[in-house]
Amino acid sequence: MNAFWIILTASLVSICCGILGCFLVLRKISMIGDAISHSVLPGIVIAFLISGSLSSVLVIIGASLMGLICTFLIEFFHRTVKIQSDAAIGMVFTFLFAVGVILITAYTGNIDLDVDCVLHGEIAYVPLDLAETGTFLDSFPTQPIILSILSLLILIFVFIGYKPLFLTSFDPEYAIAIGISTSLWHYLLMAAVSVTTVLSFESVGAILVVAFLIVPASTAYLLTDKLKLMILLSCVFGILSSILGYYLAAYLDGSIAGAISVMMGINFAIVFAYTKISSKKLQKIKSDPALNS
């Protein structure tokens, strides 16, 4: 049963991240997920100092707000100061992460809170963290419940905002011309990424969250140029990597998160090789008159 909960948790994270990751890949801001996952640290520490608990709703609110501040600063330096987007991402997230580290070392020295505790979750412990609601849900682990709700909210968000998200990703000039605010939908997307990152890395860790945001969407992008199919394939690759990664980790007696990330990389390599071979065969067919006839 532990295997089921671990695979389910990883699959739910992969669905949330896979859906949002498609828009990040199309907008060429994939690494903003990595930036947010580290930049939320000051928000977590400040909320923890106020509430005295990592389980407080204030922690989620503080971390999400800090994620939005991170994206706002990145946009400000990129659009106003005219710094390249990759440089702006690197500058902002390292600064905010460093602020978080200073806050931890200065104010939480006698408390069980450190960078590893906050950012490096362990998915193997998911079955041990049971819900405490006073209802029948107490027999289920906490993280799958939270992530199921998050998955539903992400699906609703993308369903309602599919058209503006689609237009602002592919043709922002046209979106502006018909009255769609590109800034509004950019920050709504970043808010969704922030909340997803915060709620996910407690169970699977920041590195696996970033991998889920980027690799399945990039793999799906190799196979299709249709957004709906890309989102579906991204979720499929994420779930497949979760299942195969868990059993690879069980076989090797190694890190589950590491094995899942490895399987995502292997899936990408297989799809990349397939697309290259298919492309060469198609070019050969087009260039050979006998085959064309």
Second form
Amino acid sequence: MNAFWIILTASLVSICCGILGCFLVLRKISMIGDAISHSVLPGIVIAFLISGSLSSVLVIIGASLMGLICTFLIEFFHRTVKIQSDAAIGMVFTFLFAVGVILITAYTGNIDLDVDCVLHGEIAYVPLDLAETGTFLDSFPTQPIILSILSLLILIFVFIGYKPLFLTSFDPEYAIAIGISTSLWHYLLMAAVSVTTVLSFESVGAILVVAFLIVPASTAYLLTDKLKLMILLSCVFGILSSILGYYLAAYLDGSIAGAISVMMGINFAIVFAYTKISSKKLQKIKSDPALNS
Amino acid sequence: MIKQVPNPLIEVHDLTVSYHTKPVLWNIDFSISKGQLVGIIGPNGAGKSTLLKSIMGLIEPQSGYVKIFDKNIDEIRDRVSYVPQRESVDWDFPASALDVVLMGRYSRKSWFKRYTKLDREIAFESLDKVNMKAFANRQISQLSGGQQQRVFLARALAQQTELYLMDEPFAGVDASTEESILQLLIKMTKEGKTILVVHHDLQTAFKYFDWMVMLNTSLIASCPSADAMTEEVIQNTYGGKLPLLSTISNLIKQKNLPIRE
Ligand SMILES: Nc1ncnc2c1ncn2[C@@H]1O[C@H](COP(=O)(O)OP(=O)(O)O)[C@@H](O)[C@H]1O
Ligand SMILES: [Mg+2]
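Output block for the form predicted together with its partner chain, input the form predicted on its own:
And the full complex, kicking off with our chain again.
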């Protein structure tokens, strides 16, 4: 049963991240996922210091806000101060992460919050943390319940906002020209990434979240020319890596999060090799003069 | 040679735009009346794209303003279509030609709804107008440059508005397609639509357009095409360095060259 809960948790995170990751990759801002996942640390710590607990709503709100503040700061440094966007990302998130590290080491002593746990998560403990709601849900672990709700919310968000998300990702200038607020959709997406990062950091950690955001979406991007299919494939690769990664870790008796990351990398490599081989065929088709009218 | 028109559809007033501190448009002031096919002409870096973006309100000017239908652009975005330069997007995006053209049917009131059957019909019609119907389901990464350009044009046509701003719609398009698109634009202006086209080929420009806006950071001319065809205007627009200049003066000498009535 433990295996089931762990794989389910990882798969749910991979669905949330796989959907959002497609838009990050297509907007060429996938490193913002990295920035957000690190920047939530000071938010988590501050909220933890105020509320004295790691699993309060306050922590989720505080940390998500910090993720949004991070994206505001990146936009500010890029647009107003006019430095390169990758430099802006690097500056902002290392600073916020460092603030978080200082806060942890200075104030939380050796309470159960350490940098290592934030970065790598404790997915193996997911089945032990049962929900305490006083309802039938109490026989289930907390994380999969929360992540199921989150997955549903993200699906609804992308389903309802599909048109503007598609448009602002492909051609932001045209989107503004026809009256769509590109910054509104940018920040809605960033808010979704922030909440996802915060809700999944406890189980899978900041590093695996980043991998889930970027790798399956990039793998899917290699395979398809259709956005909807890309989103679907991205989720499939995430789930596949979660299953294979779990059993790899069990076999090696190693880190589950690490094994899942490795599986995503292997997925990518196989797909990349496959597209290279088949693009040779495509090249032949493309050079067919009949098709170039 | 700057002629202001009465009751202008577009009024550009004392517009100055700069990137960082370098002025790209300097004190531009002109007006365009309804139903004209207008060419915006100037050498590379003259600020033609910047002018279109300023009219569309995509760039904040240093000073001056633009009024369309006597209103601020933000009030009438649903009455203006924009064709950006092809290079402004990444064509490796996972989308089909139809997906892109359907964007023209986006409406602020029903942003959360699927596109309707009518939207699709209009999108197909628009693709047909630029001879791209056969490529509707082709992925945009697999289209040639000229075909991608035509997809952008079709997207603007699908908006079905009164005013069209087009940034180099003929770039990379073959001669026969250029001719058929030109005929389409002429037909649209006869129906009362107003079309501004950034164009870089001076030789064809005089044939194509009713009105010319000649630009090189400052405004050199805004007048009927025939009036713009003087050596002085062309020299001021291109600076004496244009190798084509002799060809152009030849053109001017044969003033009876075929100007469309
Ligand atoms: N985003 C930008 N940032 C800085 N300079 C720019 C930007 N866009 C255009 N420019 C500069 O402004 C000038 C005018 O550009 P543009 O309007 O694209 O000219 P055109 O379309 O006539 O070729 C050029 O010198 C160009 O280098
Ligand atoms: Mg240009």
